[in-house]
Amino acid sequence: MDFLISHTHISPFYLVITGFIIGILGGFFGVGGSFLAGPALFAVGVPMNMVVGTDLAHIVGKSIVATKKHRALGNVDLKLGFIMVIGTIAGVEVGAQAIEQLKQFGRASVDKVVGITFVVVLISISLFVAWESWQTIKMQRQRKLDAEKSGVGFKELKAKQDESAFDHIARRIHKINIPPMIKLRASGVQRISVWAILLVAFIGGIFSGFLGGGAGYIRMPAMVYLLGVPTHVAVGTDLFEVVISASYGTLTHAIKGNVDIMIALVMHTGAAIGAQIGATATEYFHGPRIRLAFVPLPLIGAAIVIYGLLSGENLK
């Protein structure tokens, strides 16, 4: 099938299946799926600037479906999500402007710079989350053994199943006293500076505008490790935030000519179904294991981008 806006020929079946897989993963991990959707489009010849904008358009619809499901499960902190939108939108515009500057040097420059940046970011996140999740699981196993010896009840152990080995960092950030300070009841955060939330969202927005997608691969781990939000709530809240920020990102990239809406719509037919399956599946896993299961996905995305760069398919 020929897509006239991006001047590419791609099988609709490939796009639907890709969307379905990304929908499952996005609903489960609370990310837009750009760590796979972007590389998947890049590998079949879509220019990187078009990949960024089209990926944003595709994840809007999928994230709406997944957010609705997570909302029903009680996994969305609306207050946190609305605050993060402000920082994310500012960051998205910065990232999108960076793409525009790169376009002046030609398509090859955009593809190489964005592609290499994508690979470095994805591998770094994967390695860090793998290390942290494994440390947390080992810590929980030791606590379980100690609890069995001391007679601690099941409820006390269950309450700590969503902890992180980096909880001490979140506690330090909660102590930063820069007004206004707020309470995130749905996330169980008693006191945190609005500026800390905005900074995390702004950084995620830059990655979203520059690399495409909702940048949930940055924001979801950041909410857990830096803001101290439980993993299940971070998953649902990130999806809610992505709906708004990705809509803005789609608009700003569409104005700049970086969106092939037909590719996005074809992908969404599969993603809408997959998103519901993924969101439901989160109920059967604890926080550290959700994070550990996330680890291979950025590596797969990085491998696909590397293939596109080395094969030269994207430059045809």
Given for the second form:
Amino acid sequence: MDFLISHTHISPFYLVITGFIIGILGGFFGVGGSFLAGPALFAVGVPMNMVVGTDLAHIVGKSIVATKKHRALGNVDLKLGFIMVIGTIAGVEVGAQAIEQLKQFGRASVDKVVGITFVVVLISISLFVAWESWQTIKMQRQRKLDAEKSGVGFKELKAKQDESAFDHIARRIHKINIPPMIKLRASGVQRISVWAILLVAFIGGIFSGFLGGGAGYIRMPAMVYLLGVPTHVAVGTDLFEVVISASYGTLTHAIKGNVDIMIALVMHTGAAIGAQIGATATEYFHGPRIRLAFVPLPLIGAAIVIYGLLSGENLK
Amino acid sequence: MKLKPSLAARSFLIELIVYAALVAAYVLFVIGLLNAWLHGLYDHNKTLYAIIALLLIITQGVVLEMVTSFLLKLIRLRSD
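For the form predicted together with the partner chain instead of the form predicted on its own, what are the coordinates?
Starting with the chain above, the whole complex follows.
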């Protein structure tokens, strides 16, 4: 099928199947899936600036499906989501402007800078999440052994299943006393500065605008490790926030000519069904195991981008 | 009422096949027809193109969510 806006020829089956896989992963991990969608589009010849904007558009459609499902499961903290939107939109604009500056140096420069940044970010996140999840699972195993010895009940252990080895960092951030301070009832956070939430969202937004996608691969772990939000709620809230911020990102990128909406529409037909399946699957897994299962995904995305950068050719 | 695993898998497979047929028809006819018109819009008015692009993906998101939920419900009812 010819996609006239991006001047590419891509099989619709490739796009639908890619969307389906990304939909499952996105619904399960609460991420837009740009760490796979971006490289998948780049691999079939879509220019990197077009990849960034088109991926954002596809994420809008997909996140609507997954958010509705997560909302029904009680996994969305609306208060946190609305505050994060403000920081994310500001960050997206900064990221999109950076892409505009790079475009002045030609397509090759955009591809190289965005590609290398993408690889570094993906590998760093993957290694960090792997290390943290493993530490948490080890900690839980030890506690279970201790509990069996001392006779602590199953309920008390169950309540701690969604903890993180980095809980102490979140507790420190909760103590930062810069008004206004708020309570996030749905996330179980008693007191946190609005500025801490805005800063996390702003940084995620910069990555979203610069690398494409909703940047859930940064925001979801950041919500868990820095803001102390339970993993299930981080997944649902991130998706809700992504609907709004990716809509803004789509608009701003489309005005700059970076969106091939035809590609996004075809990809989304597969993602819609995948997102429902992924969101349903979160009911059967606990926090650290969801995070550990997340680890290979950014690495796959990084491998595809490295191949594209080194060979200078598309996978098509 | 919860479905048995084999029944649930069969229902899911049927849903996927029905959905795939609907998607194929949609991609070929509806999206295929939009291609040239959107390209013209992209070349001549980027702001209008951006607004329509966003509306299209949101509408498709909402409609496909309804379609997938409806199919799931329908197949479950038949299986019961």
